[in-house]
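Presented below, as structure tokens, is a lone chain in the form predicted alone.
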Amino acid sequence: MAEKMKIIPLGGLNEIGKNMTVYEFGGEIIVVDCGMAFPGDDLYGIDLVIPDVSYLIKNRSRIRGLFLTHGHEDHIGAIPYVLKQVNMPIYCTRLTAGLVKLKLEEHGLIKSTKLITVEAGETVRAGKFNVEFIHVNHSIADSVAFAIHTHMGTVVHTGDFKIDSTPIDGEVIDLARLGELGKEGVLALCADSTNVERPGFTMSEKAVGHTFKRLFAGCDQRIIVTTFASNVHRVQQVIDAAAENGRKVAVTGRSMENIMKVSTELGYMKVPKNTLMDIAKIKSLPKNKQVIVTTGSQGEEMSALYRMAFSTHKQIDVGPGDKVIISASAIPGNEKTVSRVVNELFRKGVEVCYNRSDMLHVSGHACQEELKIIHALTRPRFFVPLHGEQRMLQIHSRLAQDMGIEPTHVAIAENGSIIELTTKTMKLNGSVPSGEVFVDGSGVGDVGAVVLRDRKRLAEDGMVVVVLPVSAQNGALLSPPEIITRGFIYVKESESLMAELQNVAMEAAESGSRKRRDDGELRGTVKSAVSNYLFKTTKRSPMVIPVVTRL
């Protein structure tokens, strides 16, 4: 009987987001990342969206440890919620476990959990694993690929990454590693697909850097810069210019402010001295002397740029004289709110960069070129596309396969599916539970498709409550009947029509009050008269909800 190992993505196929994938081999097994997703405007009232962990709770006692290749959200957004169902160990660098143990402590999880912190070009041994940590670029600092040891073969995961030549820290990717494992063997690779629609390469972060020299040199103005926090060489790059420009820097939005602290402490960010100003100081000094840096680059409500945009914004208010640069791309989905507040920008005076071809934001993803470098040194005899939409898992697959690999060596996956590998053979077999679990304050999974349906159906109709006072001896009907509305029309100015409804209430009530048996069978009558009526006069169809109170 060949051995066997299985990787099963629980996340991350078929969407961007929620990226989490298991490694299973000798009966034990290991999880690569746990990332979260923003959810889509149908999820009415929807936080956040975590993978289904059930395979997890249910082989709790197999699991040796949670591998994290970086700290962005769409790696580390489910922790806390996964760590309540299923405690693990976690392993990972230090930026990636500062962000981390901020989460932890919002959800009140530090004592509990284990958090171990590995340093690039160090293994962890996790039973039957040996986890290699090899240093990559990508647009958080301190990420990482895994090479997985095992005696049947090493699988390299490649987490989110890119070739830069010239990053800010001076740690180009180590692709002499990644050339080694390839001459000693790779027996799968998987690898991020997020650009490989996209041919050519992807610039160096110091592109940016030299956008923002450029924009910040000889300027009278205010300048605002939003980005992604996380982020931290591109905001390092801001602090480098205001500095030898002769600014001063402030920093607001909470998320922001955290990851500076964690970077600052870490030492990912180095800040020239005298630089940094409290936000409520900085604003006695000129206009020219000041740079603000602030989260909200993808036109969040709650974010600060918003609240400078719609003037509610505590200490800056903005207008002429002050330059906004947005330095990131709209995420696939928000490109309506971003230029909702570059609108509102542009009415208030402010002058916006926000052009994509002024090298004001460079992404953090392989383009097709360095993943082709990335086939080549490795040389894996198995592909997994990972990390993409359809489309992309399909490209990549076919990129694979121009650099030699078999079409059946390739394994385009679902979320949940299982692809087993022996030495020389990769196939599809079968599915685990994954899916969706909605995060919605503080619960985790108790809304599903159900209350989502009806969450839709409230917000296009809104609802219609018909209150039945009923005689408790014959079951009579003692008054009209009571009708509230929310969100179907405003009552006020459709007094007939509610008239006509007290009516249908009324006649459908007393249609069969002899013969009826029980209050579910009322309710059923009435509701169906309602509904029916107002779908005839007005062609909506609201929740109706029938309520019989007996005196």
Contents of the next structure:
Protein chains: 2
Amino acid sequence: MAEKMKIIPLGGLNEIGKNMTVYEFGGEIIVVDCGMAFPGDDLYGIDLVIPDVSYLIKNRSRIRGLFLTHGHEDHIGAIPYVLKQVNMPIYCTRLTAGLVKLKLEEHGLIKSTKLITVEAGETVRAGKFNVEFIHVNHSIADSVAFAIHTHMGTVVHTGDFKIDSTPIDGEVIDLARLGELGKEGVLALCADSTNVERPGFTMSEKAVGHTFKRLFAGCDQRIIVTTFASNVHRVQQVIDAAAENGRKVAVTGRSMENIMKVSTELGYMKVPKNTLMDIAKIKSLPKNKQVIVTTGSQGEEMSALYRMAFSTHKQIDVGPGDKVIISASAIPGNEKTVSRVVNELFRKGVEVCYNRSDMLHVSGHACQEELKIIHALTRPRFFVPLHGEQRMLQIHSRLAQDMGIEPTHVAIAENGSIIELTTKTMKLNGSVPSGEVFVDGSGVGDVGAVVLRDRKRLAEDGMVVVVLPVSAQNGALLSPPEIITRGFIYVKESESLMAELQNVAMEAAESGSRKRRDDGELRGTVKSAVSNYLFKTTKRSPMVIPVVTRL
Amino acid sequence: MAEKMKIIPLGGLNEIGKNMTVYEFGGEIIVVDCGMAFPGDDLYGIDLVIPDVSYLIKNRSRIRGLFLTHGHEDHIGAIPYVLKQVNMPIYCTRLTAGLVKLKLEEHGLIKSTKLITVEAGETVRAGKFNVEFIHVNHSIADSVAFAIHTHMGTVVHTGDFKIDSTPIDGEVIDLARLGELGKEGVLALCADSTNVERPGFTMSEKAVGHTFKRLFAGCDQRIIVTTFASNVHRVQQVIDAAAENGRKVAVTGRSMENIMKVSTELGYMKVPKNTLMDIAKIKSLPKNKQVIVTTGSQGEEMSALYRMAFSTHKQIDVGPGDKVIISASAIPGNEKTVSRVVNELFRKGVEVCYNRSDMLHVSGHACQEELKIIHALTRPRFFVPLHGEQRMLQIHSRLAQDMGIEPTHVAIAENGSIIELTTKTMKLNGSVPSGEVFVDGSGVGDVGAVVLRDRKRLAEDGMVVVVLPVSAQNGALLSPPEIITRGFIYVKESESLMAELQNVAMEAAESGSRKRRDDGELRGTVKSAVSNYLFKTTKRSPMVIPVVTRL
Ligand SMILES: [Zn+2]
Ligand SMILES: [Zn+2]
Ligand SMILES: [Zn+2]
Ligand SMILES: [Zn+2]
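Show the form predicted in complex with another copy of the chain, please, because up to now only the form predicted alone has appeared in this conversation.
In what comes next, the whole complex appears, and the chain from above leads the way.
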């Protein structure tokens, strides 16, 4: 029988988030990335979403390692939750390791976890896999692609990437190595599809630096810049522009402070001497000597920028004389929260730079022409588009076909799909368990579809509790039912409705043959009488919860 | 004492939606527009939001009429709710009247309402006001601006508008009349600020028609077009493109069918003979003879396009051989729902045209250069930016200043602000009640801040009811407390937590001196014990509702 390799995406397909891909060969497994996703609006109360890893739990003895492409939350965010279920050694570059370490510390997992730092250019042996780390450009430093070598062939897994000819750290994505791999022969390419809808090239990170220089030059306001905390190179460019203009820089917001610390310690951030200052101290300088770097580029409610806008930031009061630069674009779904913050800043008289056309932000993901270059260099036999919604996967599949791959050599998979490769063939062959596991508070997986359905119902129309104290002997009501509502209606202004509701419940409870009736039947009768009455009078459907106490 | 005019915006400022402006002069009042707003994500369960009109209720005897600029929901959507509180004669153009009529019928208000149709160019006398209707271009036919003449001076209220040199109905906005008014002298201009952030000009509606022709020509697929139902001219262009290419047109989706009916009856839609077909019949034609016009351009869950995408549309199955054209852009907040529908269509093999760059949609609102033209033509003494969020109002104020208005002659108001004008001065002078009134089911205003706060809490962590049957004589628990949860945790998998919870509740109920304790005290003790325990063990804060039944 021909040797086989399996590629099993456990997350990242038909969604943006929780990226995780399993590679299986010769009875052994490696995992690439272990990300989280932010919950959609319909996932009431859920803090974050992680992939279902039951397949890994079941096969834990066969796992040789977890390999991380870079330190974004959609690639590392699920690590603490997953490691508690399946321990695996983690291989990643230095900055990624620094960020993972913060998570492990927070979850008390430092001691139990093997975290191995690898440099781009190196290769790690993990069972029957040799995993080669290849430098790529992306919106966080120290990102890599993997060439996963097996004796059946090599799979190139790009991770998130772009081609930046003028990157901030001086290192262009290692196109030469990708081209070499192409010449040696690439069995399959698994690639980032995020920006496949966009024609052309992604602008260089350096373009944003030019914007900063333009906005800083001759400016006599205090400058406040917000961006994604993880974009180390972006923050570096803010610091550079500040230093060039004789300004000091202070940092505010927990995630920004954390990442500044890690990236400075590890040498990814180069801060000119005497440039950084404590947020509490910078205020004593003239406004045109201050730069503040802050979290909140998505308008997040607890972020430092939000607190400045709504006057709840402890150290910074903003107003006329301040210029806020929003160096980010709103992630789909966040447009309104960003807009709320911008409006509030305007109201305070702050000058806000937020226009798309002003080159305040560039994407970290490859557009069509960049993707074509990667396809042209690696010349893979098979192709699996990853990291994208359905339309992106399909458009990426077409792009691959334009580059010469046969349609049957492309697999548009689902999370959980088993993509089975031989050296000659590729097919979807069944699936493993996959899906969304919800993290809510300290609970992982204890909130599911039923609980969410109830939350949705409660959110929309609130609830009505009907307490029915009945005699254990003859089933008679011992006192009139008590009605308690929350989230339904303003009770003090609805006294007659409440009184009528009590009557309806009482009549229902006393109707029929009460002796033979069990609790379930009584609850059912009262529930439908009350629900019907409420829908008739208010056109609403609160959750009605009858409680029978037999005494 | 100098004569005074008051302008009081009751909605539309610092928001997009529920536009309503009060004009007061010589003891008399007219109202311009009466719109609704869609609830934000934080308004759980609310169906729609209308302006607080208590000022109008209080002054009902002084109101001379409600004047409508056009038939969009953010200008007419609150009419039935407001009319039930304050009856007023309504003056508007024919198409607007047709749409208002549908609402009045639905709410049983046809008989009690005076609805007067006016044509652009005509002037209506309403007490001390003479209201002149001036034709403008916008994304719905038959839109007008008003020149509100009083013997103190004239106020120009633009309503929503753009300048379209090649409009579909052949009538360009009446710039000549606006220029004449400018020469005669305009006291104040109140203008649409929606697109003031965008430089340049808004493209003509005709540009979208060109796109349709390009996409229809030589196409052998079935074509499905979705757009805003109210955009009569857009639908007209779809029909024209269909007729030119020998295709029949069917319409699906309630609001689309309604507006087609009204606009065809009133002559705003010109349908070539034998072009329209019933949706049930069009299916028997070859695919390249069909065009379907549908609701759902915002990905709305109950819309016809959504149902096609998710295979729940009764008449239309989509798949390969179908081309869906999304002739709309996503309203902020709807990006994700639109994206969900597009992904599902891709999954079914449908070709989807949805790219911003493809000129599939144009805005109905004036950009900066158009606004400048209106300012230049009307040359107002005072300026009030309307219809926009804070940043838009401020940017519009700056634009007006660039056009030569003094800063003190611009009023950036809030909803409820009283803008007081004499012929020489303008100032903000106090305010009237204003705000959001929530419509939920059949209730108007019976859901307020407290109810919403409870819904939010319930949505996030669900709730826990603790039933405490206690002896009326000695306050002793008559049986162990019963615990009921909804939206909190999956109970069957959390048996030990539930058991422990019962113990915690029981201990709390029996602690201290139970005899002297009243119900409130008992509830408080149990509530805090249970809440603390739950937060400690789950890091969640469900709503805890202790119910004491004394027997
Ligand atoms: Zn990334
Ligand atoms: Zn990513
Ligand atoms: Zn409009
Ligand atoms: Zn409007």
